[in-house]
Structure formats: structure tokens, C-alpha cells
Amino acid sequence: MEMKIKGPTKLVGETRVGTSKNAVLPILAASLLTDEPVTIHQLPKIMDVKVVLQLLKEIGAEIETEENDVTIRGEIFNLYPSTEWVRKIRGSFLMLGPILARKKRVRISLPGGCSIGSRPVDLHLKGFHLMGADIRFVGGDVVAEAPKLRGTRIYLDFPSVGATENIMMAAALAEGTTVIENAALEPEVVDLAHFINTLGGRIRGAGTSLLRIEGVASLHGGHYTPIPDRIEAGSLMVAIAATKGEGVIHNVIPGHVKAVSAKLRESGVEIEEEADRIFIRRSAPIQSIYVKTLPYPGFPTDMQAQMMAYLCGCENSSIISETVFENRFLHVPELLRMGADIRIEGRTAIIRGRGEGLSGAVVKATDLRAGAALLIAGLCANGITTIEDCEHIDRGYENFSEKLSRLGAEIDKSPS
């Protein structure tokens, strides 16, 4: 699939954030807990979501959707997940705690994902390990076996997100209560614990560095609305500066965006927030500014791509460090060929401002924030850039495009 974009443009209007590609992941593997209906509402439709819904059909829930919502009744009869499908993203993982917990026993494959640097799964089975499980690998896959889980005080050497969710969903059917230290702070974090509180659970602490999580016997059904995507709110937001544009954004938690905010204000940029949504315009020069990505609250991993387009429009020079994923860089020399001129030393980025003087071209989409790069990058560019491999922006944005075409972009999508 390519996407070709005509540029220069301006990006003028209002549009809306779809449900957060990184809450809902976990909360459809945490949907595996129970055995009685869960409903998720507002379910976005992108790639991500098809292939953790194939999954748990293929180890025996039942999945009844009907337009934005789907209904999920937790059967488990296969704890061998295809290899095949867990492949092919990093939240497929997510689903060896609720496994474990339900079952006692689970065979996964190390999950896939975008190419982005080293995520060792080793902190998620650290947690596992210290709560009783016994861990071994086999053929490449994952095999995780206890006959009882019991809660315990888990530090994590890295705030990790995804080892976070993990074990809080193992220590939510866990016996006796799980502590865990240096938890990560995402809102996506915090969503899954109120999803799991929704159903019985009894987790303390959310949002902080300190998860205390009192196992139960068992959970029930129920409903739930995950979080609005901060990081489609904040592409989008980088995407109207970029262009010089002016819009109105729905649906977004001003709060959740506010690193991403405070940097686009310190370029520049005029930002007016209410409960529900913000305004955003730019009118004058992008000024250079200094980014640093960190884990929640500090400026996002996931929008470090995006930001680099932006300042490639800056008449100064910028940088970017990247502090969380140690090969995150690989949308730089498709920047390149559109004229960009950064530096990249170890884990820094060096922009040199080139006011609006990219060029169109034919660029890849290495990975989802890759390709949302490039996709604001070529809004802002003379004449036409085609992306190739453009089915990586679909992984994670709900019809970001055609979103972006609302406000004014020229955006053509047809198979390569």
C-alpha cells in the first residue's frame, strides 16, 4: 500500500481522536480474566485491534461486535496462541498474563511489532517468576506454568509499560496481594486498572510509582470506554503547526498531551485548552526548542518521529534526544531524501532548520510513528511524496488520513 500527498497544504478545521490504540490492547487481553461478557465500547478499527481479536478467537473467546463495540466472552481452550498472529505486534504478549492466571499454564512465541529497538520481555517474566510461575523457553516460545499464583513485591528496573500491564492482570486473579515498585505512570497504565476495578478488581495506586494490586478469586463482566489516543491527539496537533494551519480537536485529554503542548507553545505555537478539547494554531516562525523523550509524564517516545518533521520547518537548529528505544531513528533517512538535514550522534538528533524547504519524494514507513512522520512531513513539502509501506499508519490511527483530508490535505491511498 502507498499514500501519495500533495504539498504544501494547511491544515484548517475540526476532527476528533479516535480510542487509544495502547489502552485498548491491554484491555482486550484483560477482557481474558473473565468468563463472563465484557463490552468495549468505541473500539477503533485499525490493524492492531483485528489481530488481537484473531487471537483470542483462536484460543476460544467468543467476539460479538456490532459497529464500535464488541462483547467478549473469555473461553479459553487453546494456551498456544498462534505463532503466526503474535507476531506481528508487541501487544500480542499481553495476553500470557490473563492466560496464566486463568489456566495455570500458557506456550507464547516473543511477540513482534515495529522495529524500533530492544523490548525484553525480561521484566514482565521477572514478575511472573517472583509470583510463583515456572519459566522456560522452548523452541523459540514462551512457556509459563504455575499452579498458583501468589502476590508478592515486584521491582521493576524500568518503568515498563507493557510488564506493568502484564503482571497487574496475573495479580489481579493472583493470590494475596502483589506489590508492584516503580510501576510505569501511563494513562494507558491507569486505564486498564479502572477497566479491571470495573469488573471486581482491586488494584490501589494507579498513576503512581506504587500498583498495589489484592488478588481475587474471580472477576465478572461489564462495560467499558477506554481513553481517547493521546498520541493520535498529539500527531495531530504536530501536523495542523507543521502546516501553519489552525483547528479545533475533540475528544482529547488536554492533560494527557501536555508535554507535547508545552514543546509546541515553546516553538511557537498558540495552544488553548477546555475539559474535552484544544485549540491549536501557529502564525509565526517555529522557534527551536530541545526534546527529550522519557517515560510518562516526561515527552513521549511515540511522538518523537512526528516532532522531528515539525522542526524541519524551524529556521534554527533543534535536538532531539531519544532516551527510551535505542533505534527509534529510522524515519531520518527518509527525511533525508525530502531535503532534511539532521545530524544523528548516538542517541541525539541534530535538525538544522530548513524553513519550508522540503522536497517531495518517494519515502518508506519503517514503523506506525515513522510513518505518521513522514505523512506531516509531505504536508508541508513542495509538490508530491509518496510513502510506501504506508499500512504501518493504519496499525495504530483510525483513518488518520481521512481525517487529515477533513482539514484540507491532499491525500491519495492505493495499493503499491
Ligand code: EPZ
Contents of the next structure:
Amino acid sequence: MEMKIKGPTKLVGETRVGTSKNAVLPILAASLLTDEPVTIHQLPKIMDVKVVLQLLKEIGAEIETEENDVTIRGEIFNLYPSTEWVRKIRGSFLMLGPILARKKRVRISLPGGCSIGSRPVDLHLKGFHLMGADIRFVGGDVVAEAPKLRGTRIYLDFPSVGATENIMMAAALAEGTTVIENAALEPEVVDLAHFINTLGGRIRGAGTSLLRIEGVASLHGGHYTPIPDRIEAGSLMVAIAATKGEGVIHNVIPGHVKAVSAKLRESGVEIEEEADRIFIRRSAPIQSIYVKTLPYPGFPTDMQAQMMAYLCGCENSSIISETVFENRFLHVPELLRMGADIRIEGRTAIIRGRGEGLSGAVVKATDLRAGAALLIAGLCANGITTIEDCEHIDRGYENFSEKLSRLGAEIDKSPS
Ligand code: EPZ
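Please show me the structure of the same protein in the form predicted together with this ligand, now that we have looked at it in the form predicted alone.
What follows is the whole complex; the chain from before opens it.
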């Protein structure tokens, strides 16, 4: 699939953020913690959600979808979900915790690395092992068995989002209390804790680095609406600012995008916040800034590529350091094809603004955030930009190009 963007263009108008992909994926996995019906509202229609729903069906869950709602009854018959579906997205590794908690045994393919890094899962497995699980590696799969999961104290060497979520789900049904030290603080982790507590879980400290999960014998069903997608919100903010546009973005929790707002303001963008919306406008030249990606509440790594595309429009040099993933500059060669002047030194990128702007070119999306960055660059470039493999964008953004088109972008999508 490829998309063509005609630039330069100015984005003006109102738009709305969808539900968070990275909140929904663990919440769907956590629906396996109970065999009573769980209804999730406002599910985003994105590829990653479709894959996880398929995987839940394969495990044995009954799924009923109605418009944007899905009701899941977490029956588990298949303890070995097929590699085919598991390997389609990393998020499927989050099934390990719930299946282990419910059935005491699970075999699941190790998630492969991806374009942004090797993506190890050692911290996930460290947690399960400390809770009493026997962990073995068989033919590229992890086999985990635990006649009984016991609460314990687990220190995470890195505040891993996925490890915090996977361990939290297993601990929800363990015997006794589990304490996770150096837990991830991301809003999606907090949302998962809130969801599990809606089902009768006893999780305290979500949003702090000390999580306390008191195991319960079983969880009941319930209803839940996950949080809005803070990365989609940030991507829309950067797109409007990059095109010297003006817009109102609805269904945003301003507190979740504080780091992005702060760096955009530093670069000269006007931002006003209300309870669930953000007003953004850029009329001045982009000022150079220094960005360093960090675990939440630091600047999100999932916004690094989009910020780099934005800073290509700055007259001076800016610096971006990527401290979370070891290989998350694959969008740089593609931006260079558009005339950007970017030098990589280890995990730091120096972006020398060109003032006169980028020029349209044929580029390739390597992951969904790089795809969003190239889209933003195409909106600012002179001429036509063709993004190949743009289906990466649809993995995590619902109707992103349509939202931008309603703001004035000229975008055509076609099978390549
Ligand atoms: C989640 O991935 C997100 N994905 C990622 O979003 C996001 O970039 C990342 O968190 C960081 O915020 C989902 O929520 C589905 P991590 P996750 O475990 O859980 C190392 C997107 O674009 N690590 O916090 O895999 C790891 O190598 C995606 O939406 C270990 O060393 O991220 C990395 O360097 C991309 N051992 C760092 O921690 C482990 O056991 C952060 O990984 C686990 C992780």
C-alpha cells in the first residue's frame, strides 16, 4: 500500500483523537483474567486490535462486536496460541500473564525483534519466575508452568511498560501480594490497573514506581472505556504545528501530553489546554530545541520520529537523543531522501534545519511512528511525497490520513 501527499499544505480545523492502541492491547489481554463477560467501549478500528481479537478467539474466548464495542468471555481452551498470530504483533506476548494466571501453563512464541530494536522480554520472565513459574525455551517458544503463582517483590531493572503490565496481570490472581519496584508510570499502565480493579482486582500505586497488587481468587465481568491515544494526540499536534497551521484537538487528556506540549511551546508554538481538548497554533519560525526521549513522564519515544520531521523545518540545528530503544532512527535515511540534513552520532541525532524546506520524494515507512513522521514531512515538503508500506500507519492510527485530509491535507492512498 502506498500514499501520496502533496505539499506544502497548512492544516486548519478541528479533529478528534481515538482510543489508545497501547491501552487497549493489554486491556484485551486482561479480559482473559475472568470467564465472565467484559465489554470494552470505543475500540479503535486498527489492525493491531483485529489481530489481538483473532488471537483471543483462537485461545477460546467468545467475542461479540457491536459497532465500536466488544464483549469478551475469557474462556481459555488453547494454551498454545499459534505462532502465526502471535508473531504478527509484539503486544500478543501480553497474553502470557493472564493465561498463566488462569490455567497455570502456557506456551507462546517469543515475540521477534522489530525494526526499532531487539525488544527482549527478560524482565517479563524474571517476574513470572520470581512468582514461582518454571520458565523453559522450546523451539522459539516460551513454556511457563506454575502450579501456584505466589505474590512476591519484583524489581524491574528498567521501567518496562510491557513487563509491568504482564506481571500485573499475573499478580492479580496470584496468592498473596506482589510488589513491583521501578514499575512503569505510563498512562496505559494506569488504565490497565483501573480496568482490572473494575473487575474486582486490588491494585494500588498505579502511576507510581511502586505497584502493589493483592491477588484475589477470581475476577468478575464489567464494562470499561480506555483512555484516548496520547501518541495520536501528539502526532496531530506536531502535524498542525509543522504546517504552520491552527487547530482544536478534541478527546485529549492534556496531562498525558505534557512533555510534547512543553517542547512544542519551547520551539515557538502556542498551545492552550482545556479539560478534554487542546488548541494549537504556530505563526512564528520554529526555534531549535533539545529533545531527549525517556520513560513517562519524559518525552515519549513514540513521538521521537514525528518531532524530528517537525524540526527539519527549523532554521537552526536541534538535537534529539533516543534513550529508550537502541535502533529508532530508521526514519532518518528516508528524511535524508527528502533533503533533510541530519547526522547520527550513536543514539543522538543532530538535525540541521534547511529553512527552505524538504522536497517530495519516494520514501518507505519502517514502523508506524516512522510512517507518521514521513506523513508529517510530506505535508511540509515541496512537491509530491510517496510513502511506500504505509499500511504500518494503519496498524496504530485509526483513519489518520482521513483526519489530516479533513484538516486540509491532500493525500491519496492506493495499493502499490
Ligand atoms: C510499549 O512497548 C509500547 N507498545 C511501545 O509503543 C512503546 O514505545 C514502549 O512501550 C515504550 O514506551 C505497547 O504498549 C504495545 P518497554 P514495550 O518494555 O512494552 C527494554 C508504538 O509505537 N526491555 O517499555 O515493548 C526494551 O528493550 C510502540 O506504539 C528490556 O530490556 O516497551 C526497550 O529498550 C513501539 N527487557 C525498553 O525496555 C524487557 O523485558 C522499553 O521497552 C522489556 C523491555
